[in-house]
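Take a look at this one chain, the form predicted alone, written out in structure tokens.
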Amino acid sequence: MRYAYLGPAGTFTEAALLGVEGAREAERVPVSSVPVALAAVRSGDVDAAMVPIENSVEGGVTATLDAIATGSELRIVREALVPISFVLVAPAGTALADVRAVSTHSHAWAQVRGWMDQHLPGADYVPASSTAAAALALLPGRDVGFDAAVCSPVVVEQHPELEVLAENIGDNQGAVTRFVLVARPDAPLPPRTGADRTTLVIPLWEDRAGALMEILEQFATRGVNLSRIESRPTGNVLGEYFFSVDVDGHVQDARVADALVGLRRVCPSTRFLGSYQRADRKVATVARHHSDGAFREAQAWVAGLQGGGPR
């Protein structure tokens, strides 16, 4: 197996990938961005890619939501949750008072803004492709336009030549990022466990009053809970959007399957991105009249009516 991940080594994405069985022994390919990682899956250069999709502080990772919603289809086969802890690092001998510019990934910067405003109010922000890339740019022999970087503590463990100026600088100490392992659409569908998630891309096919309500009704009337819904521009025309949606349940659950049938009728371009076990193993609460048994009973009753059988 070959896995792509947002590199270089030491990123939170690599930490998520290392939690996959067999990933430590497999070939791991660091790449520069989420679109590059997903392109490698589509081309067959790698078997799967680990990418961030949602953060408890910043919400959806737009680069992933957009890249997975367009182009040839992909499948999410697994998810992972990684607690996020940040440190501020710099070359040895650097004092906090010497820092004039700090580099990190945009999502990391958003999660340490409060700390920065309090301790380094005048520091400039320099965007980086990843937290690890920002830190590694500070290694001896490299000339960069910043003095410090925000990264994972793992980077410092791997590169002791970097000095930690401050630890636990995140504004939210309970921050968590959700990552997904993405493969090609012919990947086996993960089995239903009872603690599952299904991810969909639903284009808003018509800009009119009630269009979104018509989408939501497909889930609400069948007792399918939406755990995440975000709108994203398609990039084609101003005002044209799609919805990235996570629902509780598996496509093999009767309520979810029936909702997808209804959704497909009203929006034929709906994209199924996968059903997979939740990383937190949280079992969905389902009312009796939305259970698989209730759906089977109702379908059998209608079949009897259609066939002229007992009513």
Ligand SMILES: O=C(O)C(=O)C[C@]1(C(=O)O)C=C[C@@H](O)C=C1
Second form
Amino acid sequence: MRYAYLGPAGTFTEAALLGVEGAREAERVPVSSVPVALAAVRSGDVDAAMVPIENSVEGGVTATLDAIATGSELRIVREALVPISFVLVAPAGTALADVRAVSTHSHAWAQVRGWMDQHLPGADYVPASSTAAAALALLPGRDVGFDAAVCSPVVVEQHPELEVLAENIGDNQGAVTRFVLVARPDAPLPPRTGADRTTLVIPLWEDRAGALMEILEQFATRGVNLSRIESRPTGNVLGEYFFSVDVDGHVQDARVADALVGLRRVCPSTRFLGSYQRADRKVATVARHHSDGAFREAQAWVAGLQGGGPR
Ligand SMILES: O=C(O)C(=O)C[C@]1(C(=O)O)C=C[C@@H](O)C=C1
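Right, and the form predicted together with the named molecule of this protein, after the form predicted alone?
Following is the full complex, with the preceding chain placed first.
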């Protein structure tokens, strides 16, 4: 197996990938961005890519939501949760008072803003393609326009030349990022476990009153809970949006399958991005009348009526 991930080594994305069994022994290809990682899957250069999809502070990772919603189809086959803890690093000998500019990934910056305002209020922010890319740019011999970087503590274990100026600088202790492993659409459907998630892309089919309500109704009437819904611009015309949605359940659950049938009628260009086990193993609560058995019994009853059999 060959896996792409947002590199270089030491990113949170790499930590998510290393949690996949077999990934330590597999070939891991660090790339410079989420779209590049997904393009490598589409071209067949790698078998799958690990990408961030949801961040506890910034919400949905728009680079991922947009790149999987458009272009040729992809499938999410697995998710991973990574606890996020940040350190501030700098070349050995740097004092906190010397820091004028700090680099990191934009999502990491969003998660340490409070700490920065308090401890380095005048510091400039220099965007980087990842947290590890920012830190490695500080290694001896490179000349960059910043003095410190925000990254994972793992980077310092791998590069003791860097010094930790401050630990645990995240504004939200307990921050978590959700990552997904994305493969091509012919990847086998992960088995149903009872603690599953399904990810969908639903273009707003018609711009009219009640269109969103009609979409949501498909889930509500089948007892399908939504765990995330975000609207994103399609990028084509101003005002044209799609919804990126996560629901509790697997496409092999009757209630989810029935909701998809309804959704496809209401919105024919709905895109299925995959059903996969939840990393937190949280089992969905399903009322009796939304269970597989209730759907089976009701469908058999209607089939009987259509066949003119006993009522
Ligand atoms: O830069 C990294 O280390 C990443 O893996 C990316 C990323 C993200 O996109 O949210 C992942 C987790 C952290 O929240 C910060 C950055």
